[in-house]
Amino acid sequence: MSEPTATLLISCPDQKGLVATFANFIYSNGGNIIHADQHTDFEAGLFLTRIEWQLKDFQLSRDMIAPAFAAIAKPMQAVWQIHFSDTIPRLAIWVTKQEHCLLDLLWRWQGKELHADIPILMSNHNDLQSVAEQFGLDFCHIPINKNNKIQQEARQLEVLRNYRIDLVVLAKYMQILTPEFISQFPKVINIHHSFLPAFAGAKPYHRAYERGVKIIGATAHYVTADLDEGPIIEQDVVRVSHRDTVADLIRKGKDLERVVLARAVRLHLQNRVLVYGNRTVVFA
């Protein structure tokens, strides 16, 4: 869309008249809805929706939309966010030594598939500094071990603040973030090389091979204090057989990791993911 749009992501207790109420807010202010999707989680008693409309001819200025909608949302006990399509999020990609997910994201970004600015690449090793230079990114090397983790995470947070980062993407960053870090910067997406919840933690391909699985997968999820248990955004699988070695599983898994992480980042940037509890609704 060449014209800017606004998007509301809303979750609230299910009740009558919600669709009409939200649509009328936009209609009564001169807005034209171009996308609307919804889901009701009957067990949780929650209604979840994504509504996108054109800002052209909308009668409320951008800074007035949130307070105006808040007056409607409060009696409904709604949790909500508003996003504008011409606001460009700023991403920081974190890596260790593996480059396959990093390169895939940067190629897609260079090809205008990802609506974002990526000003910095951060790593606990120097191995991928040349990739940052190739794509014109700043490179920040912050080595981390178990003895300096708290101090180094403070440095990482400072870098994120200085670069005004909105989202961190862990593209095979082989360090566990502390709960303290996540509490201060919760917008983090990770790629895990298994079909979670199976084989969480380290060396999932080795454990999958030992178990003799017939499919392997990859999972992109938001990071929480519980290792590999955050809300899942995207997953995919590929078949394997008894003829495949661990190396074959790793090779096939890397292909999945690239695609799954890219899909998850794109969905997040398009404001299509709504988190509630430890689950997500993805309005794809």
The other form holds:
Protein chains: 4
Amino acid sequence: MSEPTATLLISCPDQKGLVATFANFIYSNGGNIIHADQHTDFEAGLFLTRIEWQLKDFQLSRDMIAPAFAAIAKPMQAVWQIHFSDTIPRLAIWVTKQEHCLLDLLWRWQGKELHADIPILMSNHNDLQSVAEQFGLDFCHIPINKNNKIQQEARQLEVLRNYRIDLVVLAKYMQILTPEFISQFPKVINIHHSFLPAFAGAKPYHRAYERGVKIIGATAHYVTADLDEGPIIEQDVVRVSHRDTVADLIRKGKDLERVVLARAVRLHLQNRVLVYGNRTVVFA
Amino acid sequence: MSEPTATLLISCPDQKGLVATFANFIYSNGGNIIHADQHTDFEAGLFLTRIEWQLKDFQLSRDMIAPAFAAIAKPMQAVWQIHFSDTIPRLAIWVTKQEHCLLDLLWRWQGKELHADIPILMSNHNDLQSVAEQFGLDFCHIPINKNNKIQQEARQLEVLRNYRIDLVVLAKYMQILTPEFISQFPKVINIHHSFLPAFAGAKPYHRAYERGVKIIGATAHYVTADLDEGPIIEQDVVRVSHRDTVADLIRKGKDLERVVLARAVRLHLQNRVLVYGNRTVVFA
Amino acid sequence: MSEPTATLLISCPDQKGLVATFANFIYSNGGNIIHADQHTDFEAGLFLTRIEWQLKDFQLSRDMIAPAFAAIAKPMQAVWQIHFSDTIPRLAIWVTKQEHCLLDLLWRWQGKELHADIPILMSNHNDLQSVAEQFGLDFCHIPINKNNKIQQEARQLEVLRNYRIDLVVLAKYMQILTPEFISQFPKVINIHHSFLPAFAGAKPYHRAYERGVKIIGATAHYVTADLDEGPIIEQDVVRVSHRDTVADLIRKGKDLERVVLARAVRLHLQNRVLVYGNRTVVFA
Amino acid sequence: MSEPTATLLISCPDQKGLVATFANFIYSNGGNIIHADQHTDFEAGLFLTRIEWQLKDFQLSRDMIAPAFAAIAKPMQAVWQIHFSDTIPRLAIWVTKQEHCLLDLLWRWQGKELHADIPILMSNHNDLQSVAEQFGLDFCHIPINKNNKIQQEARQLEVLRNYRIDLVVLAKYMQILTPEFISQFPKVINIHHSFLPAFAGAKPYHRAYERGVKIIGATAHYVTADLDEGPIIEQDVVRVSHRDTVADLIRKGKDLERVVLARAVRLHLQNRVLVYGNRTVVFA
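Can you return the structure of this protein in the form predicted in complex with a further copy of the same chain rather than the form predicted on its own?
Every chain and every other molecule in the complex is listed next, the one we just looked at coming first.
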């Protein structure tokens, strides 16, 4: 599958002929569909689809695809994005002091599991600078305190612009982003160390221990202005028992966080996640 | 979703324009697609799809759909089936002495989870006759021994014909069907009490215990001439420990068998399972 | 394991010699320990243990065991219970209108998975009276409304006394018990149809759907004065996707509820659950 | 829990008084038991236990514990081991070319999850030499081919002796050890990339794909003379679908292999695994 492909992610009001119309657009221009999946939310009256086709022999040049599709999409009131598989997304990883999610992402990136460029590691501390160096990433240290958050977020945004970052991955970044930041840079994936909505907020493992749950979880979600309330991309869980102390929950949870975040980032990078309302369709 | 729908299950050699062609067939006749999913097996060069659409306002009468679609399918060398949601499949459950899978299926059937008619319970013993009576099913007792299997399978086939059965569910039927039977009645789902291909054959829980596995499973599959080798529809597992005796494995396994068989039967009845080679695509 | 056994469940402040002291009590009286498990909560400074031994050849008569052990337990400030395996607990199942958990418990009871007497089914509606009849249980219909709850709980308590009930199982009983009721009859197990503490309270599946979670769960817990806040005995989960409607979550959830409640009841009946604070030790 | 502890792992023919006898040995010498767990295999007539106690204030010197306990164990025909928590086991990791399990173990080791010294990485290739250097391990390259296996195993054994290795971890070491090697160095843990006994032997992911299973797994086990037949320590699984190619199975499987091997090594290092026959008791 190394030949370049194009992927459309579309959501529009449900109506007859959508599958045919979109498929005809590809076929009539000589494209070969290699993945097409759709979902209808009957309650919301919404049709959501992902179509991926091979660009080889496609008769529209890349520049022409968006305007040509726009003409089709407009009467259908469709909201859509187009992605090309050889346009590599640029990703910034943000951390605080914990390294497990960071190392896991970088290891997968090295192993070609994550189809992205990762030019920079950003942190409010400098504990993990050496990891950046080890993997050949730039490191940007922007300390945050109560008084400077607004100014520092301005600096963070500037760095994201300078590096032409498409996606920020919060790999255990222990600061809350302001709604203002999110309104300016809305493509952010976070890993929360609980099975949301259980234990939203601080110290989820301590609270899970106190509540005496028999299963703990982790949740990867897009960040919105409401803390821990954004659209969920992926979750997973692991069984615990009375023998597990808080330290054990943290240890077991780390393994969950690593894999759940990695899966979510990978799904996003493959353009398999479509957000609508506060929900996601994952075309897995 | 109570209005009648039609569902096409299609497999054909991969080629350009398949999604468009099939979708156009529905759309040009005024159908509204409510589910469409496809899968391409690039290695096998095979395109597999499931399309379901509402029959309301569809301009082809039911009788005309098959011939009209055949004209489209033939040049594509497509193999296909069509199903109408208000043609209720007729199902025979076969058991020996254990009742857990049987009761579970009948309870789901009563609760409208299984969209089927179940006119008859068949068994090589008569232990479960009272269950048939309780749920209003006919009961057919056909004892099997080494010497009479061929004749009794002829009787079984006759009963299936008389009752116009579409699907046989082996809900812990502890006899092996002959290849001859399967060649005459190939629509049979079995539940095997292990995580196939581990512990194929007899006494899987005893052998799982002896092997000291930490997880046990159950497998629902279509029956083929090779015992326990048919296409797998669904599997699930549960964790066990050194504390679990063979009796515990059997008890825990029963819960697996019930739910795995029920899921497989439900998927089949919704025409979500497409067999190719010895594999299944499950359009779930 | 059909010979009668005795089981001690003990919790006491952690101190040296506890395992030896308790084991010596059994051994010096000629008992053969067949299960002993312990847990130390170092944070709480608490030692918790379950010891089960064969009564055959035990030199203390049953009447003498409690006073003899009390003399040992007192200086250790131990809180303890003793149970004999041939004293069959008496269980009342409470339901409203849904039958899936009820049927599941009764099947397991018929199949000897649950070591209990179940003389009575109690309900605030009479929809499930026929199930009681089918399984040979008495049926007690006590309707509840806003105005009569206190009086009706008095009637419920009277029935529990008359039937000498040891444990009430709320198998989808959709009424909240008052703190007064719980203070008078504290042995109640409930099944909540979510992965607590997520979606405590009403309509958990609807809220899970709205939140867009990728996994749903069920929780069996002891009932306390605080709704959905009691000690958790068992939880389990199942994966869901964007394709699952609220109706699908309810259907998948039913399978979870059945098995989670059954496991919890079984663990309780085997005296494997020890509550301390708002947590449980499950000696599984 | 940083104070030193001693741990006894004992198996002996089941008989009355075992718990009391062992606990008395600890208590009468002033030890404080912090973990005690036991299991009786009634079929095998075997009692198996793990007892861990704090050495602080224990009245026997370390040298004296083994002889003193031997006197107790002998009449009971007990087989036993003693371990001290501050005697750090020495571990050699063996690899071929794949790094995922290796990196995972080394991260956990750096993060103090694995209580061991890891002085050396050994391999039949030199692809992963740089990883050894990065983590400060010696690297030993011993190439193997059909003709030199016996001589090379002699060299491997010599290295193990020189480095005083207690445990070899095969972290994707793609060579079969000879029975002679195992008889001389029996403490070896392997990760097999399937849910054993399914797909024992070579290319399990390819065979899992061909069989069309819906779940794949990984298995950590002690190595015995019979390939893939040794006592299982830990297993885990992940769901797959028709959409997963062999490459996807391999990718998903890597995550399983990492975590399953890490759990098994950790359990072993904590002296929580007791082998009997071809089975393990895991005192988790």
